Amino acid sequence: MAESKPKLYCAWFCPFAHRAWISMLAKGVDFDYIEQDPYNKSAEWLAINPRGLIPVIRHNNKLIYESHVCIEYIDEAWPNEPRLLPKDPYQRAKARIWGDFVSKKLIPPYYRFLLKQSPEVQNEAKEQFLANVLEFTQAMDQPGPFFQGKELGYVDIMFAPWAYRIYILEHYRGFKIPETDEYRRYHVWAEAVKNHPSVKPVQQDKDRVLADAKPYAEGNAKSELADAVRKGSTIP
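Supply, in the form predicted in complex with a further copy of the same chain, the structure of the chain whose sequence was given, as a single chain.
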């Protein structure tokens, strides 16, 4: 199955791309990392991938895209341990339910909070984000430290790129996840994720990340994602 060396088309700053990148590292896949600038798509890149999506895996002359699909693909095309999804059907369903929760309930309010300029909308988004982080926290396995137990897996990877860059919200919005009892398990999780050997290498220089996030915080970022948040429509 995995006979040819896969290429991962990535962007250093893109949290969705980080999901595929972390998964490659976690599975120990031998891959070529290819940096792409989604704001300045090369002709070569558009010839392969007309929609110019990031991340994309090119493997055996096929393209795999959508970051959550990439995680499962990497887990299935390289079926060695560690498994990013558990083996038990209910635990697999639980991984997908909470991965979906990240997409629908954590990421949209995160970006509304960062992009929207009205203090009322920011406040509504912050409250929503906090309430949903709490619900996410309460669904975590005890004692963890990861979402479903001792090993880094699908749900962790789904939210990791926003969790280890939560300092963006601290810097631009003065926001922190509270250090209260009800969020204690969240902080245990976030520390474990941030320090995992497959997650550490993808984290970038903080100043560079903050500079990249500035157009978002000022509400004038030019990207499909930013447009979707401004219009309030489904995140692509």
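Next up, can you give the form predicted alone of this protein, since the form predicted in complex with a further copy of the same chain came first?
Below: the lone chain, stripped of partners and molecules.
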């Protein structure tokens, strides 16, 4: 029985959803892109994902969600090259370890820095983010250019949507990753990711992205993500 053409429910502005979008493109999957507003908690949408979040993949009448799970599913459901997760068990475990690092150590301080209004809290989040970016950088394969070698993979995709939108922090917080020797490897990685043929089509107009990020920068964003950052709870 022929497999049905997969559908990706995504949103142009959502970096979490971009993970699945990049993965589909990297694997060369023939899929239908469906723009979905995750703030529209209609009964029809909640029937697809009870959490009301994106991304969601519909494949053979089955539904897959959670962005990191989507990356793995895409890699396994279409096992052709390139592989997003390494074949070697240790390297695959390493990818998951550093993917978890992205989720727990990079994304939360990024959003605290952007969302919080107190200069003291912003500075604390900035320093934490920089320290964790450096730790992430020091774990990269040499010479790369990607996290685990010559090919775009799982760890790269986990952080890529924030790396190519770092200009949000520059615009609203005057922040840049330092152009110093210790961060040089990071900049090599970021350029390789930003210019990868599976990543470039996903990037959106900067003015549009900055306008979408403005409520976060002003501290009045209304989303599950913003609420989690305010409470210091796990990011959904």
